[in-house]
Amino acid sequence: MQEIIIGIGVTALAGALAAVAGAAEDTESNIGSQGDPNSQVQLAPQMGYTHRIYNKAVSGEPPAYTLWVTLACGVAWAFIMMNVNAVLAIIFGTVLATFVQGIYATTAYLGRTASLSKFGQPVFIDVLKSVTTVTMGHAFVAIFTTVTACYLMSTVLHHPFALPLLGVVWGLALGAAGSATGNPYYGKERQYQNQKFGAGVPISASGNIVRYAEAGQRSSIDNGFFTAKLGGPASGLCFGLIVFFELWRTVLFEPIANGWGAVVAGVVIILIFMIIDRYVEVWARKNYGPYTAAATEA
């Protein structure tokens, strides 16, 4: 009984810490513009809308923080392994990690940038000086708490996955979650916030996404703000009940059957969550329907 109430109590601390973790991850990831957006912010001079968007898609985000908190994960290990406190091992982990991925921002937003010089896309050095750092901070946040998460479940949970397997495991759901969730916030609320709700983007819109804000052009720290509104959130309620239900399957499930218990467990968790996506999905389109153009007086 003892060791099912501790695995609660860590089970609901990962939960809190995978929460926290989503919303840095997808506001870091919407600062840098690294989701599936981006394409438009590469586009976006080709078709003569010059912009001041941080440009640095590296890569996809779940491979992308697959490598931050594996990498992370790997260092923290191997302090351990040398008898460093577990928490200075984390933080040297997370740190080089965070070095990391501002190493392959900065190139990243050059290189890419670099590639439009032709259609007249500047680098500008004041964005690569501001943005680079706040996207390096939010990643700190996301690959801390997510290699802290990794080690509770390591040591306390006793997992069978050493540090840097668990790494890989966490880290690319961590990036999964935020580009599933967070993703759209990013492109059809604020890239095309110009565009009619639910009306899509029209192929002769490509590209032309918002460059100008309240007060002179839009910078990529302004959609750090909205991100952090909504899309951050809920990739963080997302990633954080991944998280959760995943362990709390596991520790009060696992003892039943010789595992198949928690198997069982999980297959119910994602039929209810199938269910309650498809009532409401219908209830949505019925109660709004497809879009339709406004109608215009004769």
Contents of the next structure:
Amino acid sequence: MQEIIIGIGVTALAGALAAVAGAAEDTESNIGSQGDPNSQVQLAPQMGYTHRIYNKAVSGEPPAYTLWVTLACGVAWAFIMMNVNAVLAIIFGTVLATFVQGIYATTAYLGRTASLSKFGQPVFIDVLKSVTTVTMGHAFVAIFTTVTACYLMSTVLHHPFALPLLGVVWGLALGAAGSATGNPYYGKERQYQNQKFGAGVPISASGNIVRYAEAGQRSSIDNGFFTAKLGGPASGLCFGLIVFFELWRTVLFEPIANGWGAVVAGVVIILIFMIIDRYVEVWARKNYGPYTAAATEA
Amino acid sequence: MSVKVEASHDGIPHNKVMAMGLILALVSLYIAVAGAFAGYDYLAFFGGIAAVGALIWGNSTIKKLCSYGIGTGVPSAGMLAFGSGVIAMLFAAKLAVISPFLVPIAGLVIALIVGLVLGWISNSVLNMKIPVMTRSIAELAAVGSVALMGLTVVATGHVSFSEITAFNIDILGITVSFYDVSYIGAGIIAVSFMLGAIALQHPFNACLGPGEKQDRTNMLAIECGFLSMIVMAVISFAFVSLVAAWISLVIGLIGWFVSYKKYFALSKRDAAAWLDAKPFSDAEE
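Next block: the form predicted together with its partner chain, after the form predicted alone:
Let's see the whole complex now, leading with the same chain.
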């Protein structure tokens, strides 16, 4: 009984940590223009629109976050092996992972921007300094919380996977949650505010991204302010629910039918979510419908 | 049938880059293995040099493969390379019971075979029809295997299967082996895998565009290699002797710092302009 109560407590804590991780991850990738929105940032100078948006392409978010979280887990494990306090070890691991993330971010910005020299896109050192440090701060929060959740799963819940392997699983899930849930709130919406809402992006507007903010030329830090409102919390909710449901079904149903109870619970959870998703999709289509041309006055 | 798009004109042809990277990687690996064979681990840092050599080669291959317009396929190529590389490495590590000197070359050969099969499947069965596909995937698998062996040596000082699956502790004069806290048992191999896979795809992915230059991309490959080496050196404190770990860490840090600075200089050379706190001005306006 006591084990189940501790398990539920850890489940709640890990879910909360994951919610913070998801929010920070999405904000980080949007400020750095990683993932889907990056293609338009890359395209803009080629269409004649030079800009001050960060052009960061380390890889897709899932592989990138797999690396940061896995390496933080590995380093934390090594420090724990050397009898360093677990909290300190996790911090050391996260610091090193954030350092690697920052280095990858700067080399990606410099490389991509320098390769666009033909189109007159300059390298902005002030953008490099200000935006990289902000993404590193967000990455630190995302990595630290995820590694802590992995550590709890490994030590308290006695997960059979080693710490770095849990890092692979949850880093990948974190990147995927941020990429799939967070980006729709950013991507085209933020970059094409100069286009008519709901029009999609016509080919003629390709690369014509919004380059000016209220107080002059826009940099990517502004994207964090924009997406922290909806994209970040949505990603946080998504990743938090993934971790919460995953642990909750394991803790409660693992003892039933030799572990098969947890499998059945997982399938039931997936089915319930599929029904909810379908309902929301149909509801949204009915209410907002496809884009229609504005009625012209006769 | 994909259309070939020339990324940039290379100063050094691919075959020459491949030969240089391969020789650097194999020679370094053999020095590290010889060190381990002689009974001390101070030469473990040569594993990092081997990874750098492999990454230079792999980058040139990715550039060649990705000139056939598979943009989002660049990160996947890194994953595929290390996925097939890890199979080859584990297989080869088993051969250390015959001789540890067999492992590096066996890893290379097995990876080439695994890669050829995978390349044939993607090109002929999945019908991707890219002329350089089969050869490139074979090369990438070999790069993955060699880089993984290099990073393994940095972390543990060994490449043999018995050493990377056991952690030996002397308790009251008796040596006890633990699997759970070994390089493979503790999952540290996953860290090497991810470090290598991202480092392999990053240089070309980060530098792609019409202004891509071979020397700048190669410098970034070297930087990524040393950066991965720093992380493995920190982890190696749990496995190798204190002196060996410090040697790896210091060499990794110096190599990374020098290449990072050089990469900044090359980016400054290639950039259209290098501005600090200045707004852009549109050419057409």
